[in-house]
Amino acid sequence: MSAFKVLIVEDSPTMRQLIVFALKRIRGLQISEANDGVDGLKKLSAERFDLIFTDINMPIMDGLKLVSLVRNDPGYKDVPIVIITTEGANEDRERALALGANEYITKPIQTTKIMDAARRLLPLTV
């Protein structure tokens, strides 16, 4: 069974363990979390990831930020991203989506929003 590795940045430890619960009920899914942008960067410099999840509001670098960056890495140009956030304001839905965002989440987190936008950005068998 081939698994599939995400990343979640996300500043907050509760919002991350609420994502990591949620993605841990589908098999096959490794996780790992970054608790901002920059150590988002870090661990895609240091290891494959097949999915990102990330927060916008964070402090030294935010998730739209990230999301520029990633889009701008030849190696990760097309790893989707999932943007989970409190902005829910339309600007800022169609900013993140402009950059590079594939989805656009707003919290409070539900658990089967998580588990949807996995299932339908990896090439999942289950």
Contents of the next structure:
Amino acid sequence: MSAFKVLIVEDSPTMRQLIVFALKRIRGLQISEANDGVDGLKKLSAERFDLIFTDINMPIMDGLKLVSLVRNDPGYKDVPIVIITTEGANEDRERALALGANEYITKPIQTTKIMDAARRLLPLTV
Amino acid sequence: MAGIEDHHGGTNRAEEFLQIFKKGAEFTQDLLKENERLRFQILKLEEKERQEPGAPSDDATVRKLQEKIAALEEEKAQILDRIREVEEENLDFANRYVDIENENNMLANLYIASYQLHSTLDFNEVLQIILEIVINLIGAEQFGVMLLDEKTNSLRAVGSEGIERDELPVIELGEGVIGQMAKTGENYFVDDLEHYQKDLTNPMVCIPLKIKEHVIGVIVIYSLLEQKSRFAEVDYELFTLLAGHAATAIFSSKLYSESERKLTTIQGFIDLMTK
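Moving from the form predicted alone to the form predicted together with its partner chain:
Next comes the full complex, and the chain you just saw is listed first.
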């Protein structure tokens, strides 16, 4: 069974734990965490990830900036990105998708939505 | 001459007649033989029928086949009924699976939340974790955490999100919805969430922070995130469970801070006296 690497970029430790706990229920995932956009970029440059979950509102570098930078990187232009945010307005969703995000999940966090997104975007065999 | 010819003609006719008669006799003999053969056949069949009374005739076969078809039809109906029952059972199992899965998810989230709440003894960190949980798990947009000052018997905001902490009123114990809930220890939810108008003294949700039956404060909610139009059934349960953990975490962190402060004071005295 192949192992897929997932990066979670989120400033709230509680929220990160909730996402990690949800994703751990899918077998074959290696999960890494980053505190904000800059930390996320560092981790992305150090190793290869197959899926990225990111919040929008974060200090230092927000999630939308991170999405646009990742999409402009030829090595990461096709890697799926899921945004998990409190911003529920349609224009926020459209903006994020226009920048290159693949999925847009709104809070409050729902475990099934996170798991479904990971299953849809990764070529999982189980 | 003519007499001789007549005599010859009569003889010929007699022979012809004799021939025809013979053929007729032979034909009759054949008929009799055939008749006898057929009678023998009938006798044989009658004998066989006597010996094997159960052997099916055409009517009996048809009747038997019809009976068999009826039995098979009945069996088919029973199988279809069973399939329907199994399908209903499957649907029931699928629904129960979804319910259990949701409950499992809720418990997992609750575990993470309580783990985070009890991971620190720093009051400000506990407060921050409470705010994160209320946003991320409950989906509240504007809310506050108020603690009861037992000296003045009043509730004062110690943390908020979406509104300034100073904006939140100081509430006397027993005063209005917030004061009443803090006094009785009961949860409060407005009846009509859709038409609720923000009022700082009258929140849409007020959940007492209780340690056993002792209320130490309340969480007051004034608005939910845009995408959350109503509370799910699990939210009510989640509120109460989280409020219990939040209260314990706040209480522990305050006790710890006080003991740390006392320890520092005592250490100061000791240092003063020994140096």
